[in-house]
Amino acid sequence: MAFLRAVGRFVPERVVANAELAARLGCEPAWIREVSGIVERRYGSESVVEMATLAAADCLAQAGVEASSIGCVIVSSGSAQRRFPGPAAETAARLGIGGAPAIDLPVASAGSLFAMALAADLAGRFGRVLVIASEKMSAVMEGAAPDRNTAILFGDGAGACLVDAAEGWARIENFKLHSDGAFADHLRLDFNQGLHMDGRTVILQAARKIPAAIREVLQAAGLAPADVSAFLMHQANQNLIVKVAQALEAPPEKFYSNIARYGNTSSASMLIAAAEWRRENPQAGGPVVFAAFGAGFHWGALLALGS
């Protein structure tokens, strides 16, 4: 068994609002508006384990546990500066987390869900384990001539959850995760070029794959999504979230978003709105759903029920 303990998140200072990514790539800012639902985004002068390691405090605080009662630790990144090592130990060194296991899981946009996945299953034999995800995707986008179509999308931030084999405000009731390798050329990063990605073989995937995980989960547990109190979705476009909407029958207002605030954060995104929508919603109870679709292609949901 496996408890939500906390969710934490940090977001850099700089806001980088439409207008100024506009005139950079020769389009209206109200066609970045239309097309992706994002308003501003942020970018960071902070590190992939910078930002970790600040959305991990918060975590811990959130919790009011300290650092040194963690098991293990797992951190998401498809962004991190070099190779190997990859931002895990680092993270955890710098938290205070001295001998734990520290996990890199290098897988954009789904990172956060199939970290929180494992962590559920791990915590029982590791009490406590933190989960982190942090991506710098504007060092990426300024890495390589700009393509309009993706550098309007991301920004940089980091999220971080705690799983809890004892205790916390929901328990984790089941979760489905899937991968296919077919579509990797059509979502990837290769060394020293710039992010390639097919957008309409991706939302076209992922609005079909995303509801039909969630339906996964759901009937696993005898639930329907009229029944679910909140979904909680990697903020990849807020017109792909309004799609998965439609596509469950469910209200809109129940699909938490963002993404206008900060744009597509890759792995970061899922906590860092998980994190917001908790701090705006203390006493919500009920079923919580997860969600999320990347790189790979990887994407599943998970299940937690609330108290």
Contents of the next structure:
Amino acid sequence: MAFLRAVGRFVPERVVANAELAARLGCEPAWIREVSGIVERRYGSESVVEMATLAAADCLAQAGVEASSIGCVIVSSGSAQRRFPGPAAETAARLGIGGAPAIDLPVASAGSLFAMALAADLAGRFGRVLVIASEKMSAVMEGAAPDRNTAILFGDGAGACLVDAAEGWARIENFKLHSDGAFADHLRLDFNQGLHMDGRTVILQAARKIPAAIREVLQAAGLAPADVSAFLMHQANQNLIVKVAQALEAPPEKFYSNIARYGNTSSASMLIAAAEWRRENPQAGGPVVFAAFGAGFHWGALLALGS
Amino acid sequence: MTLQERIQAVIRSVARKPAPADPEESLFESGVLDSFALPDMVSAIEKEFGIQVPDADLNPRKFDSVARIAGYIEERAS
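Moving from the form predicted alone to the form predicted in complex with its partner chain:
The next block holds the full complex; its first chain is the one shown before.
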């Protein structure tokens, strides 16, 4: 058994509004909002490790537990600064969790969901598993420039979630994870290249796979979308979030969204959203559904019930 | 109604714009469909023609024009 004990987040201070980006990319700020729902995003000077450490510290403070009690750390990042070592070990060291296994998960957008699922299974062995997702997408955008449709989307930030074997505000009931490498080329970040995203394929696939994964976890628990108190999705695009809500015939207001303020922070976005939703709804329990889709393709959903 | 006419009717109902007169013309480049209307169009095609498009076939190229959609439907029916 595993519980969601706390969630935390960090976002850099510097706000990059659509107007600034539009001037650079030669488009209209209103167009960015129309096609994505994004109004602004954050670009930071902090590294992936620094943001991960700050989000984790926030999470641990929310939980009221000492870093020394953490048995395992999983860090998801698709924008780490080097091939190896990844940010997990350094983040753990900065948190004072020396010696505990620190695992990197370079899965990009669905990374935090995959990390939470792994943490649910690892909690029985390690007790407390700290999941962190940290993304410095501004550095990716500064490299070989992606096309305008892609460059408008991304921002920096980090989120964290403490999965605890003993207690928490929600119990992880089940999860469904999927991968399909047949579409690996459609969304990828090659070495020394810009981010490549075939948006039409991504949206077409995600619009079907995310609702299907959500239905899988709900049906396994004998629940319907109407029973869910909140859907906490990867914040990829507001139009996609609305499309998922429509596919599930669920009220869109149940889908927490902060993409207008932070853009798409890749794997960090779902945990940043979870942290802000939790602060705004401290008494809320389950059922809560987490869902994500991204490069790979990797996708899935996780269901947590009130404990 | 011919197959292409039925497809054009589906596109019109989803996009709320007429499909291009040229069946080879791209639905995206012509501005008839955008990325977020595409999943709706594929679902509407499935419903209209009683087919299930598997995830492996969810590639925009297969649905880029009336002619390509017609070819896909005929392929599924054979």
